[in-house]
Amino acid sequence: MKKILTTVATVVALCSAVSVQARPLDAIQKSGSITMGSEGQYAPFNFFRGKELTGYEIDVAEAVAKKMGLKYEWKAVGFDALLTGLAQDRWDLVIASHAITPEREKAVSFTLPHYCSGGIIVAMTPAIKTAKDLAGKVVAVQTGTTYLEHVKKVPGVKEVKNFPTDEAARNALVSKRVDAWVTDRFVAKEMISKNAKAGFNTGDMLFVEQVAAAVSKGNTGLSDAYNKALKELIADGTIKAISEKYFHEDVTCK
């Protein structure tokens, strides 16, 4: 689903500049608790219900932590700060719909993916459905996402406008400041189900991505333990049940 390439150079630089190291698995196990970072602005994956951080990814990460025998603490910050904070040792793991990309893999280590998705075109007119229909159009995306790079590659797009949150990008579409919005297909599905009369129309998917949690580069002990727990939860049906709770379908990668 989401996200980027613009912050990766910064993260790489920080990895070189910061001397602290991410907590290895034995240190986390000794403390009995893992600190995890997320955005909290990307329903239904991670969002706030009142003061409670919730969503598909939050439930998945909490289930994995429990499987690992750990308590957990959440830190919610802006999307662009998440990988930077990981490099600064502010949390042990990040789960916030980061798509696995070669560029990001230079800066962090990814776990196994917890879902597969991709960017879908959303417009207020059914005439905008395909990549070709974006020619001459202004398209909204969230800052710091892989969507930015993908939309830039679409031939003929007039302008790509960045917004600090996905909600802000959607609002730009509603107010007709842009012609289309590219977001995750499950985000679009959730949004349309809650706003059936708003006039949103979905078009084609522009690309497909694997989405995973991330740990500091080379922290293989933590990623291996996380992967083991995630595999067990997929095998016993726990992850499928969480997925169906939010999406009414299994969104794990097949």
Second form
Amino acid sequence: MKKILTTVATVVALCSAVSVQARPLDAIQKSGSITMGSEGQYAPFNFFRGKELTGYEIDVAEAVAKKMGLKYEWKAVGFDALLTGLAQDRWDLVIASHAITPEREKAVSFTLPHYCSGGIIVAMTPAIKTAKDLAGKVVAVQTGTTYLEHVKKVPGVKEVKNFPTDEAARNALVSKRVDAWVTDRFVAKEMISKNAKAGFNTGDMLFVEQVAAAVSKGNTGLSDAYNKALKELIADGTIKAISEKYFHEDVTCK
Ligand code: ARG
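Switch from the form predicted alone to the form predicted together with arginine and print that structure.
What follows is the whole complex; the chain from before opens it.
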């Protein structure tokens, strides 16, 4: 028994010795560069133009980093891996349109929001517009999103189909493999304005949400510095200008 306990103690000690901690602000400042994670498949918030990661929240995060006096480096991975990567110290901050939810707040700390939006119904027919119209229907959503959580709660939905990206969920709608797609209202708006003849119809917003960047749980040094910079950039009109470039309107929370 004693031997087992000693072994357990050794394993625990070894694990904590190699366990990585998210970098506090002073370590980031010392290195001069912040590592940020995003997805790159959620236009116009985060997407690739050729090899370059760009979009509203990419520009916002780069402006914030600059204001903080930091250089930055991007890592683009699947949406599902982003928040867990914070705890593993793979990046210092994640910005990929995560809404602030009580569930996520158990695992990470959120900054102030960089936009306010909500989930909207999109269909290829004007007949599917409201939550009630989703009864008996098959609905596409991206895995791990708030859209999935909300659509699951809509009474009578026949099936909620999960897709690894929001674009794949949209494609399922286009090819009529599903009856409706629930996505962000600004994603839908931009997509429809660029594909006016494709036959998309938007319906009601199912819920509203505040969207923010996330840092590892309790990394308040970093989130405080980020928030201070973001507030200054909102006050001086920088964020509004970035927003108008992508959405032709100001998407920040009023
Ligand atoms: N706003 C939604 C959420 O909080 C969707 C985010 C999707 N983001 C992305 N990069 N695909 O879950």
